[in-house]
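A single chain, nothing else alongside it, follows as structure tokens in the form predicted alone.
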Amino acid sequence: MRDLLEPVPKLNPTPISRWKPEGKHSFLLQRLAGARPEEPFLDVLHKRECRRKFSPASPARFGELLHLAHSAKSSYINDAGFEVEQRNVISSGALHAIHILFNQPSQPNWYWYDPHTHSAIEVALPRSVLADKARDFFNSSTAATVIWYVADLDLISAKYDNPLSLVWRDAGAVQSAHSLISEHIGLAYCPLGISGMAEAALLSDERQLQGMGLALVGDRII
């Protein structure tokens, strides 16, 4: 981290469009009917922990996790020409350059979360050894969904010089939000010490994408 330079907004930024994979097909994600609005936030903080026992994530709970963290509440083009969005997670410049990909235990491929349609789009990258490596961490991880945090470096570089520390901070903020939301809605969640850097380069020949970490999520085993 000592090699990271201070990020600085560019004097003459050149806006670019958001990266979106060319998926083969998509499916809509579910949501919980209610996300326990009566539970005080302090209770969530006190109970939060990294849980390492998983059963398959219920579609409603998993969909609720992604919706509460990432669904775009509004978007507009700012004065510099960038599309900025309001979501529940924080982001440098409101660019939201951290993409969410996931692999479910019953699916052979990775999926990309579309925050505008609350849907999952299949990406060309097969499940590969990355998902298997993630599930090797704990005994019950074979039933867990693997979440992969991937940064669009080209997007953040279009607005900032020396942007690398920004995407690392953004990825950490997203994982923290996932941890708290998972606690609130009854999911088991645990971030992992691998990033998937090499595999992220396989997602696109046109954009510079970087793996920023992985996590496991699933329903809790009491």
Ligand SMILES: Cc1cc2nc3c(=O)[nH]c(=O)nc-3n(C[C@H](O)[C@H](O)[C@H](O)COP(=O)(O)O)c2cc1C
Contents of the next structure:
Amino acid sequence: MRDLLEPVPKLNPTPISRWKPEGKHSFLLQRLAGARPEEPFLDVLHKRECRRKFSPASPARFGELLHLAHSAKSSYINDAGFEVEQRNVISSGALHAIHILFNQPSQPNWYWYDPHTHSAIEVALPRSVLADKARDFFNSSTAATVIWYVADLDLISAKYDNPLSLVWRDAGAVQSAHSLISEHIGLAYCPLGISGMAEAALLSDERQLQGMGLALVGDRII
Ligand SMILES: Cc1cc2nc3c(=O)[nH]c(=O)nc-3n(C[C@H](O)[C@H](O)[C@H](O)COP(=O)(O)O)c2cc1C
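Given the form predicted alone, corresponding form predicted together with this ligand:
Below: every chain and molecule of the assembly, starting with the one above.
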């Protein structure tokens, strides 16, 4: 079965900017002080596993996960006029077209993560969309934070024809990084077999968005 076409860079792309949702409520995320800088990378690789028992994620650990994966080390306008960034995670065209949304157990709505301000903006999408279903996966996942990986199809389509395989790979790369970072900073993390593909359209009338996977994260129960 072959339903994804080979991506091709457009000859004359028209750059667009990143999607950013409008939302009234926002809050700053925290950082973790002293995130085990001495731990050898090989130890992280060998110890990494999907952990399926969760207590609520400490705000500092959860913020650190998003900061380590998504903060920009450099950004510039490329030859085609797109604003691109180098982050710790690989990304097709350096566009970083995968958005991070999350719902913590106490939050009635989903939040969008802004990597540029390390803050979160509430979006008008209730937790009954996907988050409750995600928490039904495992016994202790009522305490978990749900992460939803959402692709900005308009952004990636501005640069590439047939871009779908790129964003699926981008989303896998982000989830892989989340898995390794979670291991390093002591979080339990597990991707889920649902994508929320269609539900992402509820996030915007103007932008084509597509769900690319969900995951649960939280502090570990030893
Ligand atoms: C795309 C994807 C979807 C997954 N979905 C589920 C899931 O629905 N339920 C689950 O228990 N684990 C899920 N997993 C985790 C895998 O089962 C797990 O990575 C695999 O068993 C290997 O175990 P390890 O990650 O602990 O090494 C998923 C992993 C990936 C990459």
